[in-house]
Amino acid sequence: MHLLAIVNNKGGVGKTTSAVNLGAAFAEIGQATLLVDLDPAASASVHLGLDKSRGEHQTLCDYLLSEKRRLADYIYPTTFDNLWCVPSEPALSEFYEEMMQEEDMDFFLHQKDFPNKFDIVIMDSPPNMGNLAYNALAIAQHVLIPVQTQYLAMTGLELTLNTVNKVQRHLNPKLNILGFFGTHYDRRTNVAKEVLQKLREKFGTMVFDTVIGINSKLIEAYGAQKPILSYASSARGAREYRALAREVLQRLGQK
């Protein structure tokens, strides 16, 4: 089994549908994959279909306040063939922020809580380097780290590198960073190339050689609450992620 973290302090640079459309790459191509919502925002489950507001469902919160505390009770069947989800909703911080003081715990999630069967977990983090998403990097074998092509990402990535340096030197010393991918990428500015090239002046062979490109198609497939590649199968996104899910497996020893 794989744990991988997506993670980066800054909103906006496509976490939670890099989430969602490798998890749909991966069980496509055979691997059973589990996403974890660990967003209070629930974007995550909201493209899976697993909206609190609209549904029964258990999430994250009611695994928090049960004693038993068995993660596979709250894993739910998506619509995408080979692919499961654990949704959160928007009272996961304060839930989690009041577990940790009552209980006097680190982390609420840990490896052992993971059901064998999967192949692959990916954790989708909040857009801040809080307790949510230290518990993803405390656990994860991987940290995977979208790059919004755009001037201001690089910035804000030094902070996202301190606190993923940080888990590695107090908490998960096998914490690898398995790489670096672009998102939002105009290929009709300048801007979004220096960027990308900057990038990889950087990380050097870090930086996957797919890049996810600004498609139409990747929000109107959050609106239908389904990955692209159920969506809109043939449309570049679609292809784009395909490519970062065989590039990703090709770093885990995977073919």
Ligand SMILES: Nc1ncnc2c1ncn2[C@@H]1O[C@H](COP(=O)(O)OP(=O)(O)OP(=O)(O)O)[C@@H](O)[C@H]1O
The other form holds:
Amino acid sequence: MHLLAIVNNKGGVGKTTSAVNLGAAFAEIGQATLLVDLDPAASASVHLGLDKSRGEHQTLCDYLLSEKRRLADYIYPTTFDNLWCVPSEPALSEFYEEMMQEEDMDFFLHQKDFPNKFDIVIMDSPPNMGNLAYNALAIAQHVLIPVQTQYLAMTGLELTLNTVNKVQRHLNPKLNILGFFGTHYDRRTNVAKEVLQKLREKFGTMVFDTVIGINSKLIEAYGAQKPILSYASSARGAREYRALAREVLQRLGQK
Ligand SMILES: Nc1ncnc2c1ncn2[C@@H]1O[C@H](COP(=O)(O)OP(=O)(O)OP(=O)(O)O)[C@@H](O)[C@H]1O
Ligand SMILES: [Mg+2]
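I would like to compare: after the form predicted alone, may I see the structure of the form predicted in complex with the named molecule?
The complete assembly is shown below, putting the previous chain first.
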């Protein structure tokens, strides 16, 4: 089982879009994939049709409040074959903080909690390096970092890398940065090209060849509560996430 955390301290860079669509791309090629939504904003859950306001399912918050804490009870199938999700909800942040203080615990999710039928577990994280992101990094084997190819992309990245570094030193020495990838790439603008070039100068081959371009079908797919791979299977965004998934699997195979 591979455990991947998608992190970037900066908001709106494409973490959730990548978690959902990479997850679907893994699932499509036969990898049983579990997306764990560690963001109280619950965007990945909503993207996959698991919207708490409909009240038809339980979330990580219920898991936290339960006595048995059996994660398997909180794993839901999605409309996409081979892709499952542990949903989140807004109350997660406050409950998590409370429980941590009351029970004097560090983390509420551990690798052993994931049923071993899964080939890949992807954790989506919030746009801050708080305790929920720490939990993802503490148990992950690999980190994927989406970088929005726009101004200030590199500034936000520094804080993210400092946090990953801190986790590697103190909590999870085996944590490995699997790679960076450009998102929201607008081929018509110079800034997109410049940011990508800077990223490649700084991180070399750690930057994936695949770049995720701006694609409105990705936004529509979110609205339709489906991965782009089923919403608009031949759209550019779908093809790019498939290509990224192949690259990620290739790197995982080399580890
Ligand atoms: N390649 C893309 N082309 C066009 N729109 C995109 C693309 N990727 C993401 N978006 C849109 O940009 C917005 C932010 O993306 P997303 O929610 O994936 O980012 P995030 O990093 O998870 O944000 P947050 O930090 O708030 O959790 C969303 O509305 C999403 O639909
Ligand atoms: Mg998000």
